[in-house]
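Okay, so here's just one chain, in structure tokens, the form predicted alone.
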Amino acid sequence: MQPTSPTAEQILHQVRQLYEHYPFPPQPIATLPPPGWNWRWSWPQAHAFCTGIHPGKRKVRILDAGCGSGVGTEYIAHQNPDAEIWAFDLSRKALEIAQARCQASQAPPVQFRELNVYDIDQLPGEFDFINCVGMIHHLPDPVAGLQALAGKLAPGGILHLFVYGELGRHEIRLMQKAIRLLVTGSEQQPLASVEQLQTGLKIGRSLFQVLPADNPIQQQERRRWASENVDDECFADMYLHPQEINYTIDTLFELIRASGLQFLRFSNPQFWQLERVLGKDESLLAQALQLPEQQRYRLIELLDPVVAHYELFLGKPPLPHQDWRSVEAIEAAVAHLSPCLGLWPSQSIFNYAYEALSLGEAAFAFLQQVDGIRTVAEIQASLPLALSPEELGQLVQQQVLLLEPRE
């Protein structure tokens, strides 16, 4: 007999149950702010990445949708201290940890709520920036979930989305089915009770103990996931989850179109460059470049099938855009320093993407004067040695220097 498909309410209950017993992510609570940064959670950096424009110093509202145990929420709060920040999750246990985490590191205030995304209208107002990492693919109706988020996104707002990729999770799906088969007798039957989850964890651990070293599932686990799956919470999230939808480029863009939002950029654009996979053959590269944008992305994932997740930005029109090709436009813009720099102030720094950069003396002197108030031209006039247009353009391209058009 085929197992009956669970209802939406049953799926939400099973997802909540998983995270009540295995709150995720399991990172320990610390009394210091989180080290480093994730630029995707910095409103000014993310806005500049998507539009080319620093958004200025206006007050914004940020929502962490499906915040779990608050690892991302804590980063968001510390990276956007002047924003009004909200977060929600359907797991009460995860929310308790998230609140304790933010309190321990003295993060700026966060308004936490226990609810699922389908009830998001309970939150007041709209949000300029929504972070949604690891939630949409666990919903019974992802389209309705993303549409609900889109309805709370303010015009001109951006949404950071993270969903699973099918091709890079092939071995994970095989192990999920094997565990289900051993626990429930059916690879299609989710682990619906706490007892089944506990049994599944034990069986899954045992399988990785006995599978041969050259087994593809074993190899993939050791190569990509084993270091994080030491924690039971991570292992359960990966292999025991009752609800999971994996995407390809084609189904991902179907989801985006159904949401009514606009695709802006992948947050790892280097991976999605055709030159990376076809650069050694100019003829093939030229042919591939004739494909529409979506099909270019599809070709890349077919040729390099390692994508375990997609991370991207969506936006709600009208959205501004500036490519800063004009020297006059650059000089007239208000200069802001990237909030996501490593080892600053120094001539040897990391930019927002953790790329090592060496600054010349003139560039270093210029950046030290950037205050978010004066224009590029005003700063240039205050220095004994002005930067060349090429040097300014390079700082903008590397997103070390973020620019805000002066009204």
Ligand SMILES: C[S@@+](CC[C@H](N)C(=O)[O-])C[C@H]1O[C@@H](n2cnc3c(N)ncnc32)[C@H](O)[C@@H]1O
Second form
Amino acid sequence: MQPTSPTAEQILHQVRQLYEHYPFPPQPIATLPPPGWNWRWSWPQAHAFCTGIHPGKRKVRILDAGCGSGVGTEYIAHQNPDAEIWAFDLSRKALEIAQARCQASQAPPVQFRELNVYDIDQLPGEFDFINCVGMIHHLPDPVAGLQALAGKLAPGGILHLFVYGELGRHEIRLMQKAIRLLVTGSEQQPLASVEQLQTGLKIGRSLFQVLPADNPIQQQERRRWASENVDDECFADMYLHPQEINYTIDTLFELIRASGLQFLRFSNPQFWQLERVLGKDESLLAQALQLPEQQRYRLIELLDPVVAHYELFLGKPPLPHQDWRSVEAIEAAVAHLSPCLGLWPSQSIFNYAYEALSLGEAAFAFLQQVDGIRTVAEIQASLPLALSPEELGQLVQQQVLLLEPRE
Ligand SMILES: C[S@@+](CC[C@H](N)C(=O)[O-])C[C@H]1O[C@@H](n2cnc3c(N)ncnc32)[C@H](O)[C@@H]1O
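Having gone through the form predicted alone, I am curious about the other one (the form predicted together with the ligand); can you provide its structure?
Starting with the chain above, the whole complex follows.
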């Protein structure tokens, strides 16, 4: 007999059950703030990355949608100490851990709510920045979920999205189906009870014990995932999930169009450069560059089919944009230091993307004067040695210096 498709209610129940039993992610709780930074969760840095513009100092509202056990939420809170922060999840257990995590590291306050994304209107107001990592692809209706989030995004707001990619998860899908077949007798039938999840975990672990080293599923697991999957929570999230939708560039862009939001940028733009794949053949590259944006990305993933997830920013118009090509515009702008710098203040630093940079004497002296109040021209005038337009342009391009157009 063919299994019947579960209803949306059943899917939500099964998803909640998975995360009540295996709250994700399982990182231990620490008393110190999280190490380093994740620039995607810094409002000024993410805004500058998407629009070229530092958003200024106004107090913003940030939402972590499907926050799980709060690893991302904790970063968001520490990295945006002036923001009003909210976070919600379907799983009570995950929320308890998230709350304990933020308390332990004395993060700025976060309003946690147990909530289904489809009921998001229960939260007050709109948000300037929404983080949604790893939730949309587990919903019974991802379009309705993303539309619900879009409805809570303020005009000019930005949404950071992470969804699974089909091409890089081929072997994971096969293993998921194999486990279902062994546990339920049907590869379409999700693991619907805690007992089935526990059996699935045991069987999945055993399969990786017995599959030979040259088996492609085994190889992918060892090469890409095994270090994470030591924890049962990660293994369950990857191989036992009752609901998962994997995207390609084309289905991702369909989802984006249906959400009504605007695609801004991938957060790993280097990967999505045609030059990376076709750079050795100028005429092929020129031909590929003629394609529209979505098809260019599709060509890249077809030729380099490793994408296990897409990470990107969407925005709700009107969104400003500035490329700072004019020296006059740079000089007239208010100067802000990137909030994501390593080893600052020194002449050898890391920028937001952990790229090592060496600052010259003049650039170092200039950056030390940056206060988020004065314009570039005002700072230049206060220094014995002004920076050249090229040096200024470089600091802007490396996103060490973030600029806010003066009103
Ligand atoms: C893979 S985890 C990601 C957790 C966290 N965002 C992270 O990246 O570390 C997915 C989370 O989405 C939550 N979730 C799934 N469906 C949801 C829904 N309909 N409403 C709210 N949260 C949901 C789950 O409970 C789970 O904690």
